[in-house]
Amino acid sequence: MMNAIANSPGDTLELASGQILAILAPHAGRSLMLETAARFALRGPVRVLDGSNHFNAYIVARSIRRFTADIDSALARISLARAFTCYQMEALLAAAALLVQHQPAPAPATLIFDLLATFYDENVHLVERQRLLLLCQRYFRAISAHSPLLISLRPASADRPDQQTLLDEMLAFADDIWQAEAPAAPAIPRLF
């Protein structure tokens, strides 16, 4: 199921355990993901796994400041880990799946920024990337059973069928997909 969302910083999504929600958007819905991280940090612990180095604590702090003066406490609830390869992303997700199963309820919400950025690496054979993505999907099920899970994805490059294959596998796997609406093209002013 694919739903449309407006990709503006004020939009956030409500997440619940037991469901794998994916966002498909240019830049992997960066501003929406940052705003969602801020909103979750106001309520409790948040685990952020960043696949593209898009997490910006300054923007998150600015979002938190709109709701509370106690910015430090909210930021302290955010646990951040970055992956630079698909192997590192798989390892982070394996650790998160193990950890969430042994944490007392409620487990922290898990937000994965631009998951496929690490899997779009053409230096790793496609079969290997698919194998690692399949392992990650098992971890997603384990994590989502105990905590809210949101995964952001960016569209594949038109000239990269391997990226489209990986994206299609994730879109088929997710329980619910929200796709950012493409902004309308600005009207071209007439000169004469």
Second form
Amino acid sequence: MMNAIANSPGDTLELASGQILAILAPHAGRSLMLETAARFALRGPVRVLDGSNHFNAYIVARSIRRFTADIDSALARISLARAFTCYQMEALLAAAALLVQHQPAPAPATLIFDLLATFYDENVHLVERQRLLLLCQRYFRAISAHSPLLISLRPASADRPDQQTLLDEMLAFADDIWQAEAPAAPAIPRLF
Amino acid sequence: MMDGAAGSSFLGWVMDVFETARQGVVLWFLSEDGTRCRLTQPFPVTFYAAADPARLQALQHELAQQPIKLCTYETQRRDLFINAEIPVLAIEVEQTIQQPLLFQRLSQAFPDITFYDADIQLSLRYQARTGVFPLAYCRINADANHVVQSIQPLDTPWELDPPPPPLRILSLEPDVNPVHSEPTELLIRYEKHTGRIPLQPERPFIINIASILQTYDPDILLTNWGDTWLIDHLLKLSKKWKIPLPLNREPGRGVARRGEKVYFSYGQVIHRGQQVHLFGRLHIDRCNAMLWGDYGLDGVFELGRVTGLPLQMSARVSPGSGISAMQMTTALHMGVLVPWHKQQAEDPRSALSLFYGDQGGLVYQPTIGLHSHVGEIDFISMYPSVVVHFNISSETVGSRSPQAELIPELGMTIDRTTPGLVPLTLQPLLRKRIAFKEQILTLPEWDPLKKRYKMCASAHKWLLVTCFGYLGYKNARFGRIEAHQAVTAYGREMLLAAKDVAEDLGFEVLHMYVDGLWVRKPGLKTVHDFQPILYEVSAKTGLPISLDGIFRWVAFLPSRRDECIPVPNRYFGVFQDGTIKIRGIEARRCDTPACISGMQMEVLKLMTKAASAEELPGLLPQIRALLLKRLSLIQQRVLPLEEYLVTLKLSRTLEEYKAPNTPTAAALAQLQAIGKSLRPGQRVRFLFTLGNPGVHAWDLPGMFDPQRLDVQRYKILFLRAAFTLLQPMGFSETGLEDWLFGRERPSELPIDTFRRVGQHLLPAFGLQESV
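Would you generate the structure of this protein in the form predicted in complex with the partner chain, following the form predicted on its own above?
Everything in the complex follows now, all chains and molecules, and the chain you saw is the first one.
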């Protein structure tokens, strides 16, 4: 199912355990995800797994500041780990899947920033990337059973069918997909 | 060569090592008596696999089916990231050449198994086992069949003056860049011979080349555009005219090609052209070699020696690959497993710790304006020194050892008691670079060693510059992002410590930029005056620091958009010995036309006549005359066309340019229209022209009429570059034009600009403070 989001997913999306929600947007919806992390951090602990070093603590701090002066407490509630290769992403998710099973309920919400960035690396054979992505999907199920899960994805390049293959696999896997709407063109004033 | 009954003993240099089908490895050896020998040596290689016992059993079953000679055994090896020995299955392959293919098959059949030491360059394995590296001076005992019985290195990569190998070098250069136009002749140089051979007619040309290769038998083929044009052209002619061309010494081998590559590095798109490697002879293409302009052949030799990579490879690979190779050699020496794919990800941390800890290098904005009595002091190779001094390595950061210390700002720990793999790799390199720099400072200019030392130091510099970034690089085998952050955290701490020391000693800190400080104290003029600060900083931080120089004057520039905002690392100045130092101005940029950067350098040269900032205004009449002369030459279109060339590096393909009318896109479209396509990372050269599209791509065929040059556009660039230099003397952009074209005199400049420059300059302009 493909839905459309306009602004902050924190305003429109309801995350619940047991469901895998994906956002498809240019730059993997970086600003949306940062805003979402900030909103969740205001409420409780959040786990961020970052696939493209997109997490910018300054932007998140700025978002938090709109709601509270106690930025440090909110930032401290965000647990962050970055992956720079698809092997590392798989390792991070394996560890998170294991951890979530032993955490007291409710487990923190899990946000995966730009999941496919590391998988779009053409230096790793596509078959190998698909194998790793399949493993990741198992971990997503395990994580989502205990914790709300939001995954951001970036569109594939037009000239890279391998990227499209991986994206299709993720879109087919997610329970619900939200796609960012292109900003509406400004209305042109008319004389008549 | 000493012959004996059972064989021979050789003293000399190893030029190249590579795999052969049935004899292990081949060594091409340059003997002291000038003989070039081909030797072979059995060289089984071992790699490792780690998995649960059931999977390892399946792997062993698969290995038993392989039609090659190998043996397996269970053993324990150290995994650096776990920091403990782990059980692994060792797979020893008898014939070196069969290992890569076997590994490829196994990795596909058993993707869940973790492999180690599986894709290590042969020369690194050879160095780890024998101590012999490219161009190592060694003693070899070989039997009558030229099979090596023993090999003993007689020097180390860390010698400052290793015995120089008497290499024969043949240089081949087409008369023009083949991308620009069709070459017509080849410039040939070897020893004292220099000649030009016309490329037409083809048959005598290729006969000539084959004859030179045969008779001179060079060790190194040094070419221009050899990788991307020349070697392929020679091979094509050889085939066409059926003239054998002995490019290789190794019998039965063709040339080895490696495809072109485009990648990102430090925010830039880099393009590396196709590579052509030879066997038994070395091919180095100056135009495709990495940083050739910086360190030349001496630097390539030095890189080969210290990284252990074959010379043909060390000439072409990035410094990061060199550092990676050195780390792998250290790992092999230490018995540490080299992971095929690093799986160790970042340990989870709070966003709060990232917020406070992930800061990069420290910058203290400069005080805008002209300054005298300024010394520039730099930490010597700061980040590598920090790595070595604080023992920063993947396995030491985050240590749970009771002796572990806390890293400032990061809240992480570090074990400084057991030397880590990365510091162990860097320490000798850092020592050697410091030794080179000391030699460079003491040797007279005429000493031929000085030039070699400079080249070697430059090669080291790039390795050391890269080693820090490599700690955070995703594909670094022994990289770890936390270690990368630890380096900058300590770096910031050390720079702040240096600032404290400077201020305690009465210096004013004008600017700090990651590893350097610009400090001022009126009255200090000699190197001796700065010794106390150097000593104190070094004592307080434990890091080596040196005085880069004392400026007669230095100008820190403001932002173009807002003259009140300083810009870090954008300055120019003149040291006491007359050396000009520039950073961030037009003359440093590679996209500035030569006529503009040349003007800036000429003006700066003129400005070196000023012994202090106060004397600069006295040079204004001469500067004006020079500027008018240079501008007139540009406007008359009498300079060689190359002087007007703008060179830009492509960051995308033509289709990806959103605005097709930008100069770069327009030049690219012109080239594409005639079938010359450029890839991201390559450079496009063009001239600004009148009319549409406003540019003329340099590599278009045919003559260019200089009357088409858009001199008005060059004038704008010219005035902007002149303004950069004169702004610190109080000129505004419009004021500069008025002054230059005789509309006003300098003393009539708006007075507020003088206040901004500084009160001390007012008398120099004939003005009083009270004005």
